[in-house]
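Shown here is one chain on its own, the form predicted on its own, set out as structure tokens.
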Amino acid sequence: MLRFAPSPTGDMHIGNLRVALCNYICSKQRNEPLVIRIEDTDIERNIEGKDHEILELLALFNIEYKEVIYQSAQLKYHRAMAIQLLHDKKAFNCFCTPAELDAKREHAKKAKKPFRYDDTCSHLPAEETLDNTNPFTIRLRRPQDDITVVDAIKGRITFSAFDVDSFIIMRQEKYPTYNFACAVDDMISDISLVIRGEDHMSNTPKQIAVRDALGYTKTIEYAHLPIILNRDGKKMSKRDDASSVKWLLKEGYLPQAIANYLILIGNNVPKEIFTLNEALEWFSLSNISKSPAKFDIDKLKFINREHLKALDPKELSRYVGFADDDIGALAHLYLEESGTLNELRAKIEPIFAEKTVPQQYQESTNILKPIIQNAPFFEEYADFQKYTMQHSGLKGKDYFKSLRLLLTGAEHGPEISDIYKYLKNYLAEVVK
């Protein structure tokens, strides 16, 4: 079983789409469901409509899954293996209440080294820690031995017992704290294989030392994915239009074509444009880089216009507004000036949209609207050319330069002689 484990705090992040996509390509290579496992033990910051908003995405991106769990609906578990580790004094209850706390890691700091709970409680008499009725946390044991992580991204890398440190599994309002609800949850669900990103590294010791202590023995492997840096080459935040997938989406980026492009980068791929099931013959996480990510949002655009090109004429006239092949066949002609469903409906829209034609073409284009709507239908451009520039008596720039005004609202594009097979059809809704 895998997991792709979101928080229902904010908009999907680039690198969360990344880490559900993997998630996806592992599960259907190794054959095991993968399951989402919503977050929301943090009441505070959970934002209503997000868990859903989640959903819908992965269904755009063609994410399948076996079902749906809460985290919140675990408490009882959570509770239950805190009273466990209790019982077996694998844990114990924590009475240093907030102030103490920031009083040693201001001393810490002052000494220049990291703050590490000293164990003040872990060993109060029975007595006290039950009769007590004073607020609580309750913290696992320090583990005794080091802990080494098998990466299949990272390699090897061991943490030490002091880095693990007796780190709080419960809060004083009794509800788990992320580490202690991950391992428990991970071990319900029988997951065998967690890919995440490597910013949740420093997490991975403690959630194995929550399962060693609980006596779990079957061993999960693990795959830390390289954080995504921007421009500037620092991590991807939220301040980044970019790093959200709903942004991306908004701009006219296909989901086929954001996925394409997050399976790419930092990873050794046999060719730069897929799809998501081509992926799934040759996706190994042996082959990511162990190194960063950087975001090019000009090669995602690149991408994405490869996507587009590979779209049928109908789906293509879809996506730029209309349900008509012609306009599909149209609307491929511009993909050389456009990256993105927004730069290509600005192509396509002005063509059916009223004229601004500039000053020094007015006149021009005046004598020649009539004559084109008046024309009689030719099937060929070089009829249509002969029949309006007699008529008209224009010539030079004059003539062309009226006649792409008139047909597309633009002063430069494709050929006309290109466009005027699509459009021949439409020039008493193009030139009105």
Ligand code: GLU
The other form holds:
Amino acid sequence: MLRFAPSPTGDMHIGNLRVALCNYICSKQRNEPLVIRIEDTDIERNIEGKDHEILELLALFNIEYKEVIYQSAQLKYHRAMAIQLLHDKKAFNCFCTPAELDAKREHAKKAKKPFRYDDTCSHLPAEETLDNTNPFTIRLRRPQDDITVVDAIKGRITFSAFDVDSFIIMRQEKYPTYNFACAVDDMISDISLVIRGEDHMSNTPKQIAVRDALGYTKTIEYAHLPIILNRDGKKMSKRDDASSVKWLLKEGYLPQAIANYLILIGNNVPKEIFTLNEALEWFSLSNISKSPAKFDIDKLKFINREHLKALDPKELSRYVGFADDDIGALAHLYLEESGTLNELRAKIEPIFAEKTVPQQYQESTNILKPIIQNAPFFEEYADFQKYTMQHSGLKGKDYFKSLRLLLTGAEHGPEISDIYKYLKNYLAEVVK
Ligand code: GLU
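Next block, the form predicted together with ligand GLU, ref. the form predicted on its own:
First the chain shown before, then all remaining chains and molecules of the complex.
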């Protein structure tokens, strides 16, 4: 079983989507189900409705899954496991107050040492613990040995037992911390491979320590995907618009192009343009680069254009707001100069709108317009051209620019003969 574990705390970041795609691909390749775990235990940071938004995006990207688990619904297991650990003396109650801990943290900072819990409460006699009515947290007893993580991308990394620390697994209010909930849930769901962002790397030994303490012997494989950098070489953050999947979709990038791009970056792939289904055949975590991936919107635009080109005319037509093969074919012509659906719409919409003509072509378009409006239907552009040229008396640039302006509202664009092919049945709607 694999899992994708988003937190419903904000818009889906491209890094999260990349993690979801990799999980989906690996689950298909391994023939193991994928579960979606909504990590909603940080109540203060949860945003109403984000869970549904995430699920809608997964559907849009064709990421199939077996079921959705809400982490908050697992609380009974988290509590039961914490009690088990206390019973086995693998965990202990900690009565240190936040103020005391802050003072120790400050002390460590002054001494330029990382703060680790000093185990003040780890050996309190049982009677003392039972009689104490003060608030307490529950901490996992730090492991005896160092913990080595074998990562499919990063290789072997050993964390010292000191750094794993006697960390808090249950807060004073008896709700689990992220590391504890995550470790227990991965165990309960029988997860075999965890794919997630490398910002979670330092959590991994803690989560392994939890399961070791619970006596769980199955080894879970890990793959931590490197971060995605923006053009300035900084981590893509909320401040980068393009980091939001919703924003990219709104700009008119197709889901299949975004997926293609997110599988491509920081990876060694056999070809540049592909579908998710094709990626199932060759994707391998072992080909993912250890160093950060770089996000380049121009490259994404190039890939998007290729996916737009691959759409059949009817689909492309629908995307630009029409329902006709001819308009799809017309839109196709404009793909040379547009890389997103928004850019494409900005080319197609003026064709059907009232035209504004530059001063210098005012006179010639005024002559040509009624002639086109009253002309008989011509199947061939050559015949149409001959007729309208003769009847208008216009020549050369005056004729061609005016015709282009009347047909498209723009001074430049694809070949007029190509445009005519797809607009000849719409001249009444176009030339107005
Ligand atoms: N909820 C975490 C996140 O959104 C992911 C945790 C995990 O995959 O283990 O970053």
